[in-house]
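Below you'll find only one chain, the form predicted alone, shown as structure tokens.
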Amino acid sequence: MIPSIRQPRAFRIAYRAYVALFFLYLALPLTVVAVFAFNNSQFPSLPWKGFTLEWFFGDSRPMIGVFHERPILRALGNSGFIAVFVSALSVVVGTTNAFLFNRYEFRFKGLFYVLMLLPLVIPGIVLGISILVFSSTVANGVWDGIGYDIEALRPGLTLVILGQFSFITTIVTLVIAARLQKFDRTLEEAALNLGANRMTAVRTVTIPYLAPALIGGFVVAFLMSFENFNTTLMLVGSDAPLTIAMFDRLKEGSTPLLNAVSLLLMLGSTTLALVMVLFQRKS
């Protein structure tokens, strides 16, 4: 819809209700999620038995809630160091594979651009498959041979930050690309000029131009490791991650406090995402 253009009455009106029944159709969920989270019920549903905090602060069972469940406490530790380490290694490779691609010319370079895009196209179970089966394959083969069992390479939290790096950092890779790609180059070369060597002319100029996209990289490699699924399942071992034992919970039967928890993710994921736009508007 062009604003320019002036259109029928039927169709503004149309239009509108469009976009009203589309965001109503993205939040009614996340609604629906969030209010449960206060039932006092056992159960997520209706009807509504009262409201209550039971399911973040109660500290006895059957409602105990998300500040005294040990286990779900324990998950949610893994997911953040998974999520830190994998957003780290992100942001040092992506970095990296930006200056590559963006700086220089070499053989073959198309096609390694598109094996670096390949993950973003393969699903995300496959690629958990394909990384267990390739890492126990070299395990059991040097286990064979030496005798010497490589614990990295079995199911573990190792393993499941090699699995989300693998495609993580393709993303990030991209975030920073872009914003490289604006660079003026002439500002290094005026601080090669002023008689700054080529690394201190990247650290001082270049890397500060960057960092609205290394740290929007970062949040965004953050987020995606956090609440990955498919990849992570086929990776993790007996140190579940928070998405893993919120699906094991689920098994057992749905509570309210499973929809206190995802209240604090989604709450959690925008105020990082708020955070990102605010910082990136004012660099």
The other form holds:
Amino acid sequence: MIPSIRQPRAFRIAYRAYVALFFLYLALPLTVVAVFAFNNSQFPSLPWKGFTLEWFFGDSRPMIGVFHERPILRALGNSGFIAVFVSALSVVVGTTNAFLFNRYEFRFKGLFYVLMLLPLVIPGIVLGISILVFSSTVANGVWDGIGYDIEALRPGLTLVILGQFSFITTIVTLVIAARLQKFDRTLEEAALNLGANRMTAVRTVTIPYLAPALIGGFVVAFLMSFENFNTTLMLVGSDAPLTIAMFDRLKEGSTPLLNAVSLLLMLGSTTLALVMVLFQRKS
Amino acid sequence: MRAGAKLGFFLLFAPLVLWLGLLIVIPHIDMFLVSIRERIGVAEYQTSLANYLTFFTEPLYLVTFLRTAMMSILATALTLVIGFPVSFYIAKIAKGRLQSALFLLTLVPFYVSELVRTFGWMILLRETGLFSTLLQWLGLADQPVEMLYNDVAMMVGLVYTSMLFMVVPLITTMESLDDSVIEAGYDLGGSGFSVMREIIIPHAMPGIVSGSIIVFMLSLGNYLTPTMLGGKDSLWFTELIYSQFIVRFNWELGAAFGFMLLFLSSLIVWGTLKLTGQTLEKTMG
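Follow the form predicted alone with the form predicted together with the partner chain, if you could.
Once more the chain from above appears, this time first in line as the rest of the complex follows.
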């Protein structure tokens, strides 16, 4: 089984073949999506009609490429906007959470810790509808009370940001808390001995130590926000992010334009993920 | 200093309470309140269990609910069975560069949006797709074969989509198993099967539990894969929730459905943790 235990040759070969097959299974769907982005045809399917870059750069019908397709570009902008807000918010709250659970003993700490983990085991669609229901209860209450309509509490960008933030924060908290746990607190005490006050000690010693986790948490949050579907679906308004816009198109039928967008997404997220992995390997 | 520590505590405590209170706890309470009210006129409601009654008496709803649960359990089991040998290979057999390369390769597909992954399977499986063309070219079929829009296609998609969340916890737990323990098992006369059953699987249990919980949750709450890959008979419970909320605008019934889904997932997560003697803090944190 492990290298030091001899196994029959046939078993070893079969095992390796299985692992190879597994990776083929992983790679296949992504490969076809990427390849058909270059097919000179209206449909992302065989027959292969030759190589083209029109689905990226084309500017006239019927082949309008990604870079000239306004709705897609706008959706990409929305996704970026949402993702930046969600990541920033969840890194801030994730950091305060990590410090709270690491540094303080308080009543019901265990209960709060379980509550903090809970968003991970609530289905995304249920998170979405509960926030939708609550925000419209509040909005309707305010409307009935003072006759003012709080636009931000109706489906749209704000609610999408809040919805994604509600569960991504848990993940970011775990990422940051894991690193904070390994921090040697005597370093902070040394700073205090050298005359720094607590705030300065945290700012100049602890935060730099946490930096890789803060950046890692930001990137993870960014990617999760960018590809989130379930929660977003329930909270989306007229300005749809990319996944929702692509979903709507896919329902109507697909052109290689979607392949081209997908390929760009793959390149973007893989680059981001690899950079993060290398960055964390180094530190 | 005492007062300062207290202030610091409250500054750190406030974001946690605001986040959990306003976005998790209160919304769920509110959703529950909506689910137990019944519309009796224009903007007039009364408290009743009518929505839950509808859920239990309308066969379509109940059947879809149970079917979704069973299919999610099946998807979880398949993911575990398919992913386990691969995780073991990466954790214990592959060494050095190959090990880290394989580990990265399992991660990469999942940084890509689920929509793209599903789209890939549509291109492969549909009537004009790659597999259909391949079968015809091989002479195994004489006309296009539609492999999309059925339960098998949906299952393939579900397993694919959640594989990472099974493989990563499995690799992490199995990496910590010392080779010498396995060797000792063999030295003491164990067979491959008994070593697997008595040493490796017990050691990997925390990983198996947390992987299974996450995969089950993701399958149960999935909307995209059943909608795009499943057929007319593969209705998923989340699709019912979506249609009550967005299409029919019956929030009361939709909220009741949401609660049933939440109840089911909590029950299964809790049951799994109890059965295996794990806790949420240990498996997730």
